[in-house]
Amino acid sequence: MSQQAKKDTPEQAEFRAYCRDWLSQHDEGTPSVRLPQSAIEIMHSEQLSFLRKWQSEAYEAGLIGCDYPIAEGGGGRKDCQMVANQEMARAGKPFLPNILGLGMAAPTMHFHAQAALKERLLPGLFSCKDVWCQGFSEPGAGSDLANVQTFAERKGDKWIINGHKVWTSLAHFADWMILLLRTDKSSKYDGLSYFVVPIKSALGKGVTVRPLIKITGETGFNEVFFDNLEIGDDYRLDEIGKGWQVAQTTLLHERGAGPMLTPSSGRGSAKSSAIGDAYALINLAKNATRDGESAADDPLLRDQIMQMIIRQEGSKQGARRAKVEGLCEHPMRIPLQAKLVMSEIRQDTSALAIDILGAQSTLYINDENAPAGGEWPLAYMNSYGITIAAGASEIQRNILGERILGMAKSK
């Protein structure tokens, strides 16, 4: 029994047994084309169709939205959604794709909408049916996102939208968006207001999406213009006005600091289930060479090597401490510094598994003679975009000194 089994209450313990046998008798099946290695990859419909499979299976037997009311189509359990995250992620299963949904749209709605919104729109967000996107940073607005300009004027009760957002992960399949707008140009933060919109249905309509192709040849990337568009007020969240107070409840779950845990599980596909895992690379470098001999050989590396698996470790660790009350003197330390820990220790383990690798590092995906399938390689480019999404480093070390250790603003 792991120890994470053992602290279980009655309802996680007989919840848990259920997670494991329901996993070791699902067979999601193979997938036809390659996976990418996280949902905000996902570039081909063919990715998708099979991800959304298994986003529907898992959530049609309870694994999704557990914590959530049963009136919004969850489960109506408590602190059940990370025994259902460990077990899948224990038993190997893919990763989910609506992952923006999950972890940023699904807590918003829960905690600002009006129950009929919920009601209408959490069930196929839990389901996959509905793909949702963030429509958060601008040209001119990304880590001062207070200053976004996207504007929405209001008519009756209907609002008119003109603007333009960039870096909308999934905007290219998604059917419905979290926006936030300026809905008066006299005030900065007071100014803002908080939507859903749906997209998909408005395409040639008042919404055109545009991908943006990364470095690495893949377009999870999009650039997102509104024209015209016209929508209900009854798509608005909370008060007008209210939308960065809404924008704090986005922020806080997508990095991972909210009381509403995102489903998720840890592979895209076999050939990268250990990439980014600093365990891997002792494999890595002993089936490497360096002069003819293995790279397992130079001490220096497996210094390097030791030190990225005790940082892993320690967040790790880290994780499990702030599950202790008494252990935390600040309540979201931890949890706020857990998505710049993790996001740069997957940079550098993705950086030294090039160092390992030499020159064998400039073969890529989908080149036969690649280790490891040329997945180390995408995962150091993939790894800029994870230390800048939801919130750039700078950024949340700013948060953490001035919000957590109490110190002076930065000018």
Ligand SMILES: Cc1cc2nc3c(=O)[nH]c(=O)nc-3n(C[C@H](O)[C@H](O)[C@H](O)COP(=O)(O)OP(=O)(O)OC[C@H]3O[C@@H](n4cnc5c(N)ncnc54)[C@H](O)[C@@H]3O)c2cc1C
Given for the second form:
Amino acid sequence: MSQQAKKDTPEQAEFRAYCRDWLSQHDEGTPSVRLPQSAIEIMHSEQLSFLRKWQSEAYEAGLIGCDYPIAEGGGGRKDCQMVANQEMARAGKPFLPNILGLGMAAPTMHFHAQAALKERLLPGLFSCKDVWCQGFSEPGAGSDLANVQTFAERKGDKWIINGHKVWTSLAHFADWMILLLRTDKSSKYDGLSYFVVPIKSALGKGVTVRPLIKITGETGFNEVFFDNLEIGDDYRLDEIGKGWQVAQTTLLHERGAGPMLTPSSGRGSAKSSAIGDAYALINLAKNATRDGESAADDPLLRDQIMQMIIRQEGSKQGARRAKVEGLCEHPMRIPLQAKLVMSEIRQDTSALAIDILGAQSTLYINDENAPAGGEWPLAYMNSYGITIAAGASEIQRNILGERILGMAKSK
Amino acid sequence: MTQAKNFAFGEDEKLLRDTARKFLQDNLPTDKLHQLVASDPDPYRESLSLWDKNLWQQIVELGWTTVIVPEADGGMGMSLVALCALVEETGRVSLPSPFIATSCASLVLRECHSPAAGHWLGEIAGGSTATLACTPKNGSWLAADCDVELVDGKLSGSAWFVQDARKVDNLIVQAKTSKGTALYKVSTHCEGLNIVADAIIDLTRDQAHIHFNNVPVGDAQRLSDDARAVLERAEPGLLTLVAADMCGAGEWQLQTTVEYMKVREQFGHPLGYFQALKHPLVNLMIMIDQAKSLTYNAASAIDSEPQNAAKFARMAKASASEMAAFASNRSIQFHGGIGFTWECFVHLYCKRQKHNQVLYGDAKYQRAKLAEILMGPISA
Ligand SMILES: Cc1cc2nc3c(=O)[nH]c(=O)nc-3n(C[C@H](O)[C@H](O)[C@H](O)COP(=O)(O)OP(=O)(O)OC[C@H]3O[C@@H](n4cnc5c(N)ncnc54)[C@H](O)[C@@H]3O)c2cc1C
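Would you mind giving the form predicted together with the ligand, to go alongside the form predicted alone above?
To see the whole picture, the full complex is given below, headed by that same chain.
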């Protein structure tokens, strides 16, 4: 029995056995193309269709949305998503492609949408029939998100939307978008409202999606333009003017600190799941050389590898400690650190991997001699996505300093 | 054995810790600590051992020294996690006391598995105190470096860096014998012993080196014939306790500095408004949380996954030592001129942390040892 299995509730134990059984018999097949490192780097429809099929099968089997009510297309279970996530990762399954839907749109709708809307949209989100994207950032509203200017004007029971969103991950495939926009120009925070918007069906009819290219050469995020797009009022979440509060639910879940655990399924093959893991640096060093000697014998590299492993283990044990109220100073202190700490550890681990690889680290993903398929330098560059997206690290430090430590708000 | 659920920190442990926190906050607020240990700033003054014996008596009555003594030997037989939680609280108030020294002695005695060691654990549970006298002048823990020798039933030589030597009743002495190294229990009041106080930076504890001039020892004092093995098994616990002390002290350094960031204003804003101050304090909070999580992980591993104890304890001590250095550095700097004065309390913690950082090996040392576990030794 695994360590996790020992602590399961009866419901979790039964569900875990079921997951293991299903996963051991399930075969998602082999992708015909290289898969990217995460869902926000999906470039080609071949990548998407492979991953989409996997997500839909996992949903049909009950491994996705386990803790959502049955009426919303969920499994109606309690604390079982965690079990499914552990078992999918253990089985080495590929990642789930619809992450903006699973991680942000679903919990936001769960807490703020009318029953009819949830019942209509969540099943297609869980199965990945509908790909979702997040329309928050704009050219003038990044860290200062409440400054969004995309505007919806009321016309009877319809709204007419005009504006410009940017960095919209997966918009090039998306059917739906969660959209934060302005309904009142006179108040910064209370002038915001929150909608879900069908964008694919409106392409060319009020919605234009233009891909942006990342430093890695990959695509994955986009600009989205709204030009007199008309939508019904039934697509609004919560009240007019409550958009900022609804967005807080989205952001809390985006940073991994919300009450609904995001379905996730690991990163695929053993080779690719080692990328970004500090413990993987040990083997990397054992297989690399410095001045003809094993890099694993270089005391400076050993020290740096140990520093990374200690930080990674520290954050892993932190997640464990966060569940023990008596050992935490403040209930949100560890959860609000999670995204910041994880993203910086991944960045520093990838940078150290590059140091260890030495000359070979110059070889990128298209080079047949690249160690680990060139995934480490790619991971290093992609790591800036995580330290910038979902509230840049500097903003996370403001939030922690203000909400947890109670220091004065910075401008 | 497998990982304990919730670090084995349950209701009993929480009650014990919460009571301790309140007791220490009520009885040793920082201004009282300052009066107690910092009344004479003169660096050339005689080296004193300043502590509140009454407070210690109450702590003994509260049972803190019995926490990890096995029930069979008259103690409470609680988890190491429970003891860590208490040590964290004593670190938070920088308590001058023989608590950590005695707890370290208990950890060593627990690993001796001899009737004599069981007897002395019982004495500790009954209120007696002890410290380790196992280190030679160069600070090494290698058996070959041990400076005390047993000849004809008598101890000669010297032990160094003995923690809180002037507060305790007994010493646990490592001594070379014809067969290797052994551990002996020696009373601090016995004939032939010369306890020489070290002039140390830390005001919240004392340290000494001890000369043994033909100190006779009998069988009832022999704790183990294999000091090396015992000390090696006990070492993860010692590292973990020092790490816990650093976590508590670090939290005090963080909270005290954050409070100052709220009340002190410059350029028309409270200092915390400025990100050059705010962000490093957030970094410190993250480092404390990492060190604390690793410390509880190490403590629970020592009790329930011994195969991982050494690995996790080295991680905890390394992480806590780095954190402590950063906490001391930023807490003094961010108080400005006042932080550089004797009157301001932050230096008390800086000094305790400095002592903790090197005790049983600093962060770099721990990482080198950790690398040996995880990567194997450096090839010759
Ligand atoms: C890979 C990736 C995917 C993304 N996907 C999406 C998506 O799907 N949907 C979406 O809506 N958005 C998305 N974003 C956008 C992301 O949320 C923003 O990039 C982010 O919030 C930062 O905003 P900005 O780019 O405008 O940078 P700016 O806000 O201009 O920030 C520039 C720099 O200044 C710092 N800074 C800004 N304000 C302060 C301050 N007050 N104090 C200190 N430092 C400050 C920032 O930390 C940063 O380092 C994505 C971004 C990336 C990189």
